[in-house]
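In structure tokens, the next block holds one chain alone, the form predicted on its own.
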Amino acid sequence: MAKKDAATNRAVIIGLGRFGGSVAMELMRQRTEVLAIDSNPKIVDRYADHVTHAAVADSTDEDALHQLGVHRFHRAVVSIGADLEASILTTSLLGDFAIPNIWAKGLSRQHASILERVGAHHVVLPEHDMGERVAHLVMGRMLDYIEFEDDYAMVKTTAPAEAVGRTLGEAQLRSKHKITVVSIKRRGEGFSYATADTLVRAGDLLIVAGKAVDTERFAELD
């Protein structure tokens, strides 16, 4: 078991722009062993003292990746910026290495589709996803918004008047609005799991889950 944990508790990050660098630093904070790779020596120098290993390499060169032991990693993140060819070729090589979990940064829907075809298991569209998230926050009363696959979302919003002074069981929010209150937070307290017996008070913050359209409608309630 120890050998398996050691093998999986590490990741290779290829491309150290703002996105890749942020991922690398967060993984380090989570005590994950990080091999950071970029073709720019100056960028690699910037991260050399902050990650487990940092290397200058052409990620489209199969031999170079082999020499760095990339093929032995269980997790990889391809965060190459505007060089679409390098992004696609690198992802394809990692797919050939049969790395179990490959994450890749996409610049567009089309780019994301290609990355998935050549081996990426997960594709992130940072600018697109953040744009959608901000749009939801700007136009609604919700305080935070995260959308998942299959049009499923989680929203942080203030408790509507119809629920105040009642337990969640009494308010019947699930049957009325097709959402589930997952967690609740009162002023000066942390979030706690919500149950049917949880009493809702004015000013409480709710974490609500359900279909995106239903969570959005719920967040609009006064």
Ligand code: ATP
The other form holds:
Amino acid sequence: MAKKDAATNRAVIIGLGRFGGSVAMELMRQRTEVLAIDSNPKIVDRYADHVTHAAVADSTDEDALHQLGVHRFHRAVVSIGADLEASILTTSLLGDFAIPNIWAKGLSRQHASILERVGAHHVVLPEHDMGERVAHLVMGRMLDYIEFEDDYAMVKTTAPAEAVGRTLGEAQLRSKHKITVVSIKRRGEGFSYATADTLVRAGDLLIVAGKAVDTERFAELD
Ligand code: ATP
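What would the structure be for the form predicted together with the named molecule, given that what you showed me was the form predicted on its own?
Below, the chain from earlier opens the complete complex, with every other chain and molecule after it.
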């Protein structure tokens, strides 16, 4: 198997709040080299033993970023929240460095749109996105919900009565509800791939994919 290119198997994380800190730790867990930068020395101290390199720097200072070699990274995450000016300036500097994958955290849609204009390739709105996700889960019809771009979603839900006692082929869920059952889990067993011959039993959990609105409707079936 080809080894990952050293330049691409590392990432710089700027801003080590709850969001940036989680990104840095998860990347380390995935064996990615992490350069973690924050302007607060106490926060940098906290991460010093847990990431590949931790540095105190003001990320709006172009020279400081250069000295740390940030311009040579292929992946960067800007996770500064409250200080909008610092978030936008930092993202714009990374854009000037022509880093090919810049992720930035936004606090609002307006903030997200500015971050995209100044050079972010991907903007995440963690609080907004999590709020939407929880809204789908809170009524208990869905046990998990992930929405992708273009209104496509995957949900975990219990098998509806109309499918119980039938195989997926017999239940015709795709033609009736415009969703695809991807995987199925029986109590006490792991998930297995769903096929036309898979028999659905009461209490089975289904992973279902389709347009967000169709998966929502499907999860509401009794
Ligand atoms: P979270 O919700 O992820 O905890 P937040 O959205 O409240 O964070 P802040 O706490 O404002 O965001 O910023 C995250 C981190 O970014 C802080 O640790 C802060 O010290 C750091 N930070 C802010 N401005 C700069 C800057 N100019 N250079 C480097 N780090 C910065």
